[in-house]
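Below you'll find only one chain, the form predicted alone, shown as structure tokens.
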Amino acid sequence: MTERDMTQSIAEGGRKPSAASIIERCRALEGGGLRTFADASPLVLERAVGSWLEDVEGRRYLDLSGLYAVANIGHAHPSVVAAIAAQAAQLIHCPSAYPSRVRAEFYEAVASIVPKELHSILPAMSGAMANEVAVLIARTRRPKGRIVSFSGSYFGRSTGVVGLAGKTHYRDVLGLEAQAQFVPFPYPLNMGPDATDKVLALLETLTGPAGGVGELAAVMLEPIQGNGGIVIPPDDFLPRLRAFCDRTGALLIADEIQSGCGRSGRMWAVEHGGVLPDLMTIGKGIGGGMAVAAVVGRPELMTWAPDTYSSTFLTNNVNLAAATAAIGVMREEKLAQRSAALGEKYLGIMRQRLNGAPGVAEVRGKGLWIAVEHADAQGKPDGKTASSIIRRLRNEQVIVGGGGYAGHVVKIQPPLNIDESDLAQGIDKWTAAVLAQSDR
């Protein structure tokens, strides 16, 4: 930071700085690498109170991207802040060596949301620290199995993880190798009616005496896969899937961590085959914006010796405080139920617009979960209409989520308790946006 550059950061102490100024201060001191300058004019964000964001100049926008799938609950909910305020008074920093009273109603608070039967828990700070978790309980039953993944798959961006992604982007660029054996997930827009059919052939035929994939540890999946697009597999994946699991001896891995806590209109998205994985990691939601996440699992999986797994800031009070009050709010307020309804209802009033639209391969969804699939006239995916919707509707102030293999899908995941005439609103605009690209 040059001396006129922090003249400027002082001066602006007493009045409120311009989003330009943020981001070049921002610009001078942070490393490379973080998502910040992949918008050329990223959003400033200075608050955020329900479906509803501020920018530093005092802008407004409708959220339906729960700013990366956090804000299940809405943002600043008040009984997350009035948890955050009361424990941030009395105990904040607690590690793992040390139970307390915060961690034990933390754990019983996950308990009364997963499948019984999964009902140890280990705390983690992110959605790729629990998958890495859950890897590692795998590997530790068998030290030698392979690891199985979908193409399109996303379990975060850690060293850990990443290798497993079904995107060789995110991996090539750390110039890391890949950590699995890669399968197609079963998408039924590009693989037909019979994707299950396809995919389990192949695993069975990667396994097989001669498939030379050998003895499995794991099959890690999203049951409904959350970057790659809102892909949805076919009814019968993953009751075929489980058997599969069942009759090699792999681990089934779930990551609810944005398909779960309500989002697909069932507390976690594999319900709708009505599958029990044998571990399952949770997050983004289920902190009510704070950094919490776990991995719930059958007892006899959870069974490593004391300091096998530790970080200094895992068991935090005032983060695990806030997530035990966001899971009150999500049973409260049943927002699973209420994102099934809203979601069929705002997903066929979608379809309804959209369906045949030059330009819309599909709309799908489940919950308040929504995808529109944009793809060429050669039928060729069309990320570039996709960002241009995205950017319209940043400018028209509704901000939106991309993803999709080729980045050629726009989603949105909004706050489950979201007014609905502000969805509605925010669904009028999206349509807009997407039939005038047709029209173009």
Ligand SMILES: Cc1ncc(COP(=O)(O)O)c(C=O)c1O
Contents of the next structure:
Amino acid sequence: MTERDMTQSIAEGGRKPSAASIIERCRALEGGGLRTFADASPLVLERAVGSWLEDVEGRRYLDLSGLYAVANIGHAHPSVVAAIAAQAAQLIHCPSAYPSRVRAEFYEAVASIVPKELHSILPAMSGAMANEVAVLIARTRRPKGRIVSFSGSYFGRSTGVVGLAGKTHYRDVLGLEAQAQFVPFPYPLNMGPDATDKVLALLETLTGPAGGVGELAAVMLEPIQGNGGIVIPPDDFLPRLRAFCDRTGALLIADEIQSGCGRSGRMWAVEHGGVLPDLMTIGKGIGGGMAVAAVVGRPELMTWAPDTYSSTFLTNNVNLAAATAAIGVMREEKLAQRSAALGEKYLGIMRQRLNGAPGVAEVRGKGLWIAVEHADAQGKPDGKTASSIIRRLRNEQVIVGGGGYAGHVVKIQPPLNIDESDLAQGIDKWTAAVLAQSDR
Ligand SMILES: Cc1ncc(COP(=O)(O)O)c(C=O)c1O
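Hand over the structure of the form predicted together with the named molecule; the form predicted alone is what we had up.
Let us now look at the entire complex, which starts with that chain.
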């Protein structure tokens, strides 16, 4: 305990600290820029088990957010907790220079759930890091090649990928330049049913002889955009983009960090389009709550010389053991199938209740990944309504996520093994909150 903590604890008379005091202590010492500062009264978590969160003052919340789409197998799954405890007692730190049984098991577990052609694996510690590695692989192959990215994309906040984000704000605040050639993501609600034709025509023009973009190293995208607001491209988009990459020799990099691990009703969202990317990045749910990510790809692309890539904690054995256990849970509990079945049912219910309601531009989703996009009377994105619904639900002890280019989308990405009665109650509260807003 630091002197400051001690003073705080004495001031609180040995009681459990209040949420407000913890926020104050964090804010006093935390550098600016973290999300803690984005909310006037952020939730101060003390426990998270299954689909339930508990704050430091003992209030319980139903977690329909997966805490940023991580808790695909629920929080503190017993298999993951047991794997962490056993591994922590055995071998915690294991640098990547030292092969280990745990690492072999992790690779084999990943190989058992990714497309069989993508059986070379490089571990990473965050989604951003995995994406940086994927970009480096593409650049190694075509050093002068450009990267194509899409409006609304989100690949993480590190220097190597924030310049590929399809939202200028993320790099402008850091003084960084764009690092990609941007094209619109096919967004059926805004672009109509021929969105794929429009986007591919633009891509052909930009990368053609008169387009000025030149050789491409890679086309990088989320097969379904998460942060962008669960934007689902038309069915023909991925196959036609694959054909474009084959013709131009650009690598197709699919970021499955949010869309993967069963979230969209398939293990990977690219499966909906029947498409095989050259490289795929995975993260979030793969670690069962621990910081694990990876790049998987065709072996002929993953041919760096030894010691080209490393980091001290890259292959932490506790994290990898947790990921292996989490992958086991996804398979044993058949979570992708459950996501598909529950997702279809509750998307149907939500559409029945909300389609046509004032202020609701669209209800969409795939698997247990459902979004409501809000628009005002003029049809403009309505971020204010979305935030007020998120706030109202928090007051009703239900946590949902937000997204969209104008913060105008409310979305859920709950644990895929959530009790159906909890999910139904959460959906009831969500739809009631939207309808209450529509009535105003
Ligand atoms: C699609 C996608 N890619 C990459 C990332 C970045 O992952 P991380 O926050 O682990 O760096 C995120 C995080 O939200 C994401 O949604």
